[in-house]
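Here we start with a single chain on its own, the form predicted on its own, put down as structure tokens.
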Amino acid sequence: MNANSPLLLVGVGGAGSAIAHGVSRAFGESMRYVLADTDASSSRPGAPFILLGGDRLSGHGSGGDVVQARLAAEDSLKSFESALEGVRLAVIVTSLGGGTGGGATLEIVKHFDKRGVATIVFATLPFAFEGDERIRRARGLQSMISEASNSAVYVSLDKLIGDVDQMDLAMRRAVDTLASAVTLFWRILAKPGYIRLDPERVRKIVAKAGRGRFATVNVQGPNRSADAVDALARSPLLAAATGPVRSILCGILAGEDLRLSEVGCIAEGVRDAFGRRASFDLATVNDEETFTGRISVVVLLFESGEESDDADDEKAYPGGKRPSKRTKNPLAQGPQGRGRFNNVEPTVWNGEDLDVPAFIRRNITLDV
């Protein structure tokens, strides 16, 4: 691993550790990373591993208990100190709906924040067939993780695998798709092309990003730039929006055959599709060995962050359509509507913050 890298990949929980390990292998180069779980069986040969709550749970896992997972993480926060040396940005991969992923991720993110490390969380959400209870628990955890982290990207496993039915192929697609987004940060810095982003700019983008979505496309042929834009505009991973797109990070991975006109086509097409008013950052990655003859485009959209001065307000919304306005709820004070409980440790039960009023947790709009 590259001990001098300002980037750190962290896999939390059983699924998060498996995905992060897969991402590190897919990257194919030295990547600074660490796995963390309450279950000792999540460790991988040769991979740095932190056993959360060893004295409390003895390496047997949290049993799906979010509270136990949070306590286990609190017990073990000092174990991250050596891994955080020199780190400016941590990319955290986790899975919500069970115990360790949701409970431990929250405490780890808060600890990193105290150490001055910016965090972006990539969290998978349960399959539909896993049941309403598990999905509801995951949704309850989303608001708390979003509040604690600098930015967070949530994606359902159903959308990640698409129409693949065979189990091993489906999980491989999920890992590959996540890897394309997660490794973008490393590729931007390790193999910069003609348009570069330095580590501090990448950190600044993440630090002000907020909640986001991502998608990646791979194209080749004479019209590959236009085909890439069209595929991104139709991607189901970018379809679900709850607010205007405020920030866009676009990475173009290609070989030496990349043309300036193609970069312009992709940049303009992405801005037209997802928001002219949004702040826009573009980086190209030059990887002749992997991408010659084809282009891979990774787009991350964030629904908060720095706004530009562009007056074209309609373009700030996906598809150019402004959502209907809702009356501001006077009871939803502070981040995520925690109000006077904002600086108090949340009361968590079944993955939900009970200090947040029920109508906010259930996304119910009140006419006031």
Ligand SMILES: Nc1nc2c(ncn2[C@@H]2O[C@H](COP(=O)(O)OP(=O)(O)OP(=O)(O)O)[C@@H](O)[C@H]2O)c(=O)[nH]1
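Only the largest set of C-alpha atoms that superpose within 1.5 Å between the two forms is called the rigid core. Numbering follows the first chain given and starts at 1. As the structure is a computational prediction, the values presented were derived from the model and not from experiment. What changes on going to the form predicted together with the ligand:
- Met171 shows a C-alpha shift of 2 Å or greater between these two forms [criterion: core-superposed Cα displacement of 2 Å].
- With the core held fixed, the Cα of Ser180 is displaced between these two forms by 2 Å or more.
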The other form holds:
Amino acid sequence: MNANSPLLLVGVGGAGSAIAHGVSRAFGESMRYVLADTDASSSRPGAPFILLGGDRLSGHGSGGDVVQARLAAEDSLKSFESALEGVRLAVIVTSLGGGTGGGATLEIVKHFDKRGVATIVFATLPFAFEGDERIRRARGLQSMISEASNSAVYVSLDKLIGDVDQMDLAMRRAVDTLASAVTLFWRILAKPGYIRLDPERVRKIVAKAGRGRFATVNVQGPNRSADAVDALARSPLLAAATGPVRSILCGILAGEDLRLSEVGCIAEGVRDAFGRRASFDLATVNDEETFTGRISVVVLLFESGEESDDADDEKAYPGGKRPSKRTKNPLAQGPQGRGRFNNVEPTVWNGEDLDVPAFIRRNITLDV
Ligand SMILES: Nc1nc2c(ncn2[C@@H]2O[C@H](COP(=O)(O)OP(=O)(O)OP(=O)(O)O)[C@@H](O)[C@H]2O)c(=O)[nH]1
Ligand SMILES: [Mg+2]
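Okay, that's the form predicted on its own, but what's the structure of the form predicted together with the ligand?
Below is the entire complex, every chain and molecule, led by the chain shown above.
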């Protein structure tokens, strides 16, 4: 493990630890990572593991109890000290729906913020079949994690599986898809390329990026760059923005056969598809062993963040009024889609979003 890297991957909760461990195996020895869970059975041989709230929960997990998971994480925040040495940016992977993935992630993100570590959270939202209680629990935590982290990318597991129907395959597909997206993101940060996106630049982008979406595509053949743009433009994972796209991060991973015209085609196509006025950062990663003959493209879209220098306010925002920039003001969560209350600042008090009904915030099931 590269103990000097400014980048740290953290997997939180049962599914989050499984995904992060998958990423670390795909990436290899040099990755700096740690798994954290209230459940001791999430530890893996040779993998750095932090047991959250061992005295409180005896290593048995929180059993879906967000409050216990938050307290357990609080008990164990000191255990992250050595993992955080020299870290500037943490990528946190988790699955919302249980207690630990949501509750502990919230406390961990707040702690990292106090330690000056920028955070980007990749989180899955439960399958529809998991039922209302898990979905409500996930939604309640989603807004709190968004507020506490620098940026957060949520994806519903239903969208990750595409049209796979077989249960076993679908569960694996969901985990694999997120793991491969995070692996690609990591390669962009850590591996050399002709157009380099250094971790410090990503830290700046992420620091005010707000909510995001991501998609990845793998393509080969004579029209691979145009095919990549086409697949990204049609991806359901990148659809349904709740606000204008303000910032685009695009990574192209390829072998030595990557052509300049292909880079141009992908960069232009992505900007055309997702917003010319968004700031645009491009990185290429040269990995001869993995990518010869094919290209992988990863796109992250954020709804806050920097604007492009050449943005024309009048055209981008009719009337010339820009949406306000995301701030770290605890009372300001940034504009979000809320139906008729679209772009209204939510009311956050003591870490709770008071615009979310109390029965959702407190996980109370109503008999209706
Ligand atoms: N695709 C997939 N998703 C899973 C799997 N296990 C859990 N999930 C998802 O992850 C969410 C959280 O579950 P866990 O990770 O088990 O919960 P936890 O964070 O460990 O929380 P507690 O165990 O309640 O403390 C679930 O609601 C599911 O949406 C799995 O094997 N495959
Ligand atoms: Mg668990």
